[in-house]
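Listed next as structure tokens is one chain, alone, in the form predicted on its own.
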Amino acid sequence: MVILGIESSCDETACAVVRDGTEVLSSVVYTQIKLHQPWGGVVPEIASRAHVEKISGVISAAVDEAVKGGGIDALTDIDAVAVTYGPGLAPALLVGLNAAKGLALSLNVPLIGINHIEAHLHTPFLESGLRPEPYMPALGLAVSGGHTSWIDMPEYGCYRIIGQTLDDAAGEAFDKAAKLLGLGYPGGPIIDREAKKYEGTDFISFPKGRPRPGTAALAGLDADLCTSFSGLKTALLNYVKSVRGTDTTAPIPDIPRICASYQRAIVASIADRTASALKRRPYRALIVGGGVSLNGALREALARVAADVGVELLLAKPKYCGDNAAMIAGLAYYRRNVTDDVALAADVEPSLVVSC
């Protein structure tokens, strides 16, 4: 089954063509990083405008790539259209959803609505030759700019959030730190690069993200499986103030050490919660998806955690860690029982959560 997927939940306009859930015939992503760099973060109005301008060209490019690669002969070979309908930025989601509805109607094929976070957990199966079913039950870790969640997966397609960040996501914590340090946007790759320059062992003692007592319970979650990065950001701000003194325009000294210490705190927080979650039941795999999963230090830490517990670690190829449409089309293969009428009548759900 050949499915065309569309993704526009945030600042990437993407389209891909995927066969049978894992074989990627094409994947095209237009990134808006340069548009948002002056602001140090994603501006919803700018993002939605860019999606409108680029989505037709991105869809055409993905179809052309699939045809040139011999995956399909023409657009009419598409069996279904899949699209992200949440979570994400409402104006951005609307662009992709409306484009997908129009394409599905014009081709007279089913439309399949896809949860963005669930799709990130499908990325390790793209171009891997693996099928998800043998790895169930699994612990899913979605770690990105907007989400940091630990998800129980008793079977493929059934999800229950058992832990999450109670404030900022890991990717957001990286972005805000990079902005504070004057390093630019997006923060994750920049801080990772600077951290690798530090060869010392004298790390700054930043907090490891323990939530305040009682806050996890209010969300109906276990504190041992939750994290909080707001205190870490405050600690970084206070540290920068202490080394700068009264001159707020002075250069910040020892940036690599600061980045290494800050990143170390985030990675330790995620790894610690993951280790706790893996001990809750006999999982077969740890499935990790999302843009922050590209971080080298985090990958190494999760590999150690998985090895200690004796479960297989499944990570996406680097090109599928960030937002992309291959994950949307790939997951849709397992969601094709969703009726056309339901999807065509669907609206965007910016706060959508994963569930069974």
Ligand code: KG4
Contents of the next structure:
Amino acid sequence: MVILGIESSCDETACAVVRDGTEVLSSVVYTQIKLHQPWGGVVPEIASRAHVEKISGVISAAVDEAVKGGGIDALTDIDAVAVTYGPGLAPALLVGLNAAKGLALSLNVPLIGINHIEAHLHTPFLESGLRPEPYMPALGLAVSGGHTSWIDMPEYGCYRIIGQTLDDAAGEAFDKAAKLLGLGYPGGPIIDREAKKYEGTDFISFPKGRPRPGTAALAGLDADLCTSFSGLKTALLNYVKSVRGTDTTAPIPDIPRICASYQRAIVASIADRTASALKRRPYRALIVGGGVSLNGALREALARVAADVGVELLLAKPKYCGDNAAMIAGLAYYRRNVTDDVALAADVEPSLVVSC
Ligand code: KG4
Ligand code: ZN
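Okay, that is the form predicted on its own; can I get the form predicted together with this ligand now?
Then the entire complex follows, led off by the chain already shown.
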């Protein structure tokens, strides 16, 4: 079964064609990073306009790539259209959803609505030669700019949040820190790169992302499986103020050491909660997805945690860690229980949560 997927939930306009859930016939991603860089973060109105401008070209490019690669003969070989309908920025999601509805109607094929977070957890299976079913039950870890969630997956296609950040997502914590340090956007890759330059062991002591007592219970979650990065960000701000003194424009010394220490606190927090979550059930695998899973230190820490507990670690290829549409088309193969009528009537759901 060949599915064309469309993704437009944030600042990437993407389209991909995937056969039977894992064989990627084409994947095209147009990233808007340059448009948002001057603002230090994603501006929803700018994102939406750029999606409108690019979406037709991106869809055509993905179809052309699939045809040129011999995966399909023509657009009419598409068996279904899949699209992210949440979570994400409403004006951005609308562009992809409407394009997908038009395409599904014109091709007279089903439309499958996909949850973006669930799709990130499909990325390790893309072009891997692996099927997901033998790895169940699994623990999913979605670490992106908008989410940091631990997700129980008793079987493939069923997702239950068992832990999450109670405020900023890990990617957001990286992005905000880079902005504060004047390093640019997006912050994750920059902090990752700066941190690698620090060869010492004299790390600045930053809080390890523990939620304030009682806050996890308010969300109905166990504190051992939750993080909070807002205190870490404040600690960084206080540290910068302390080294700068009264001159608020003075250059910040020791950027690599600051980045290494800050990254270490985030990674330790995620690794610690992951270790706790893995001890809750006899999981077969730890499945990780999302842009922050590109982080070298996090990859190493998760490999150690998985080895300690004796579960298999499944990470995506770097090109599928960030937002893409192959994950949407891929997961749709496993989530195609939504009828076309329901999906065609569907609206965007900016706060959509994972489900079974
Ligand atoms: O999954 P993604 O592309 O988009 C969302 O769904 O949010 O994730 C983007 C996030 C950004 O916050 C970016 O700073 C972060 O992933 N990121 C990284 C790295 N590369 C991207 N964070 C840490 N280390 C990296 N190497
Ligand atoms: Zn994402």
